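Shown here is one chain on its own, the form predicted alone, set out as structure tokens.
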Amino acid sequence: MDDVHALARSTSRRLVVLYGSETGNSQDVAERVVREAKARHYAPVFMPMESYDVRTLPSERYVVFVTSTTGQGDEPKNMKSFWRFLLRRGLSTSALTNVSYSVFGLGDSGYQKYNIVAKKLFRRLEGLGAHAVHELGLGDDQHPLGYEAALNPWLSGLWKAMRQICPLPVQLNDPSDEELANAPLPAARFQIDVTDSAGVEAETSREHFERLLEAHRALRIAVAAADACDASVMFSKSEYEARDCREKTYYDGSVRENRCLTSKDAVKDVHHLEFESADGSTLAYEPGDVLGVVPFAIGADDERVAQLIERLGMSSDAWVRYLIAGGVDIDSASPRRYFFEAMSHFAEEKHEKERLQYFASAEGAVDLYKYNQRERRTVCEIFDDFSSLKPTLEWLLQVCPHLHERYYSISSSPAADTAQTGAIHITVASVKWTTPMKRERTGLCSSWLTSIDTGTKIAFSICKGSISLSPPEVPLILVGPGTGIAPFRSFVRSRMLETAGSSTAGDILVIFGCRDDQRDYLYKEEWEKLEDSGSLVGSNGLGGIVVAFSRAPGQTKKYVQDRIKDEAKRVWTLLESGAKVFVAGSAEKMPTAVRMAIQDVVKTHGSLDDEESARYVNKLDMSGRYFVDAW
């Protein structure tokens, strides 16, 4: 019987979940829908979109689909596949008929492109005849709950509405809330078999970070493989890292040079840094390339790895000492919702196992953004907090955030600077905030890298960047507050090596904004050189560096859309001369305030209205003239 059973919830109640993930956060959206379901009835199938056999869509009742946007309004790597064949012209208009679904994008408001991928992917899944389950769900990033403030309701209306249409047999009963907080818990995603207990200890720095390394690669793959494990497909290492290296680059380096770019004084520590490959081998990148790095902050032997290998109930064996110091984020990210409703399963004591269930609540949501998300809270500060806490490994590793690559622009030039030296260049700021409960915090990786010694091994890959260099002879506006000039000093540089001596050079202007001259004119000494010897010049005369000091003693305030608007005939004339432009920076106000800024100068200059001006410039948007890479 029970297996007649199984075979009518796999048929009737299938529910495919597909997800395109970047960062993750897709991906942790998809996870929470396929738990959900499960507790429901439902039979989810679940897997990135790029995994699913896209031809068999048609035969699909029930589908529910979680993506990010990416870039310049770009769909994720592990989505790009799928939505080339969606795209298809000779798809008829009613080749998705019989299909039911729902859409939730992970976005952040600050961006144009504001979830666009989304809102694209909905809009074609109706014009190919599906059928909206539930309406558009878009996660935000700037609200004060994250995704989630939209991701909560969202999920409670999908399921009135799945159960509209998809109604139970008589002998099921929807779970009421209080039986969903009580389940137990499924099997853990891991299985960990420990071959030697004893392990080996590394016996000098070298040593140190290759097992840490290795620590870190090896919860990489295992979390791969529990993911094709979820989508009942079958597993390759070989596979998985030939497609990881055709992404990306790999390699073990270390730090040439480090030097702050910043006065003592200055409200933020801005460092170049230089890195070399260990073995000598070409960097290979170009302008507009990113650079990740593993931040390898805590070290095996750090007290606050064994206090959470004893809250385990472990031995502090090497093995397991460098899996959590090399693959866990235990002392910066704040873990997810799910961490709490897990850990409330090993609260030895009521009054915390009721606390974490109540944290991992829809009720308790701004509760949760308030001692989790605001504060920033850590893993080991949520152990401080939660004594009574003796999870298992497996269920540590499923559910605390892993210690991922932080990306950064790479702000030197290929031929310029990196096969002259063999080094690659980036530019960090180290991030210090206050929380509302004045807990000091640092970024992770920042501190980390604005710290550490030259010679300090390093792990660090290149990938492909949302923005490239345009040919010689195209002009540029380079917009650029802060470390947003990074990708933009790789640009220059390029450039001014492809077109010394040439006449039909395209004119480079950049803005740059900071505080003031003496503080944090970031590369000041480079930028008056090409401004005094004209190199930035191009064949319309226009070009130059033009920079905003927000906090010049005896001035007025100027950010980067201020001398936007000073410069607003340059801008203009090199606009109409077919100039790229390129923002980069903060994600937070500025890319706004830019693009509006921008489109006060066409208004004003092009002598259009309002309406007129906002078409101009997102046809330099549609036209790819207009680029924002934004954090």
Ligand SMILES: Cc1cc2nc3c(=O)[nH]c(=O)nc-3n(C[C@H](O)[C@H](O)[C@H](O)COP(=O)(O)OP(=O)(O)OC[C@H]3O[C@@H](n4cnc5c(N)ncnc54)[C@H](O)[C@@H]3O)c2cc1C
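Just so it is clear, the model here is predicted, and its values are computed rather than measured. In this text, rigid core is short for the largest set of C-alphas that superpose within 1.5 Å between two forms. Numbering follows the first chain given and starts at 1. First, how it differs from the form predicted together with this ligand.
Core-superposed comparison between these two forms: the CA of Leu620 exceeds or equals a 2 Å shift. In the core-superposed comparison between these two forms, Asp108 has its Cα shifted by at least 2 Å. Positional change of Val602 between these two forms reaches 2 Å or more at the C-alpha, relative to the superposed core.
Could I have the structure of this protein in the form predicted together with this ligand, to go alongside the form predicted alone above?
Next up is only this chain, free of partner chains and other molecules.
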């Protein structure tokens, strides 16, 4: 028996699974590849691309890559260094001839550069001499079943193709579908030991907040340690924390102001929030930077937390309550497919077990989508529907959606606002929608932030944004519909301070978009004041604010792209005098529509044809004069 196990772990079946992920989906897919690989007697090694020593890639035999595309066709942060290495000119076209690889990409076909990172990675590996085991897989958020629709057939194709090049020794067999479905649950990824639960109970709101934060960090560290273990690398808590702090600065703070910017009958509530640090420490950032918030929307004393703990068969000790409230999202996000697979092992009623197994199977994917993702079913609701479900705390923490940070563009100026008042501003639109079964749903963080009381304790981080303010003499074209205006409020307020009284200041043309003048014209008074005082006008005499109203009574619908065309001459003159273009806001159709509008302006006023005008805009991109910060 031992021989068979040793055989099963044979290094000749080492399979390296590398992922690049911005929000966790690709990591989730990579974890699934690892689970399925283990069941098929491979010896998987799993990690983000940045943690892998890329110099050893030529000596690997089998590598599976899973990567998303983020930003406007960009690589996720945790694959950037790996990708840079692969792009080195000096690499030979036979550098990876030993490697058999496959790539699964996650993307959204609503974006112009659909799955571009996976496509480029696939081609580059081929160009370096590696052999594709299987065709490129492309998961699409736009598909009704999400990326799973392409993943399921891609995975079964992958395992078939892999078996051709990596046959099993005669003593081992591939598991049948039935064996796979009935495979025992592996050990949980981490274990929880209670060393000392005395003093966990919080008395004050500050202590309560600190416990949530502690629990949140503890779970993140446990996950990072489990990831390191899967990757067969050493894990050091202090190194992990030091790296985290290099990327962002963490603050303990509180809410100083929460003001609604929209009218009661607006379609979306948008709020202006101001935070300050609890200990008065300086909030250091640059215009264009981003603030991260962990949404502690559910308290440890919440009834839903207590009910869940009861289902785990545990006593409602403070440490369990904080671990659940601070670590996982039980009342907003929908869990992933693996939640149903893992939970099927904990259902005591046969029919519930079978239903969960069905949801986790390939045949159940459509029904799972309809029940879970499309309805944004929460963990609490699933526990209500499956009353015999009694998992362990370890498994609940492993497969529940984890509470994660949301990012907001900072809308204040470091010098003009924060240095004066100690506060940092963000502009938050409350996310709300109705599911096909007419259930009202809200975004976790935005609905929490927009309803939060002043004085509430809040943990936030500040990290580098993807855009930054140019020197004062550079003209700016800032296109920001809706909350896309947030980073540009920071730009403009910073510029106003820098250039007060200067005759060489560059013009600032702000192009904002909303539904109408009365309901959702964000920071209307501020913009009107700047327009009236001529403060946005610079050396070309062309600065100002232009607003696109898409639902103004009695007026034609206008979006920012339409207003760019209306102001074509102004836009063209600014471009020709060296203006930089910044676009921020919804990542869906807006950035492409704006780009097309700018191209149109260039074509008309520059007397260029389609190809030449596209080249002109591409050149703006390449020369660092065209930026998109979309979400």
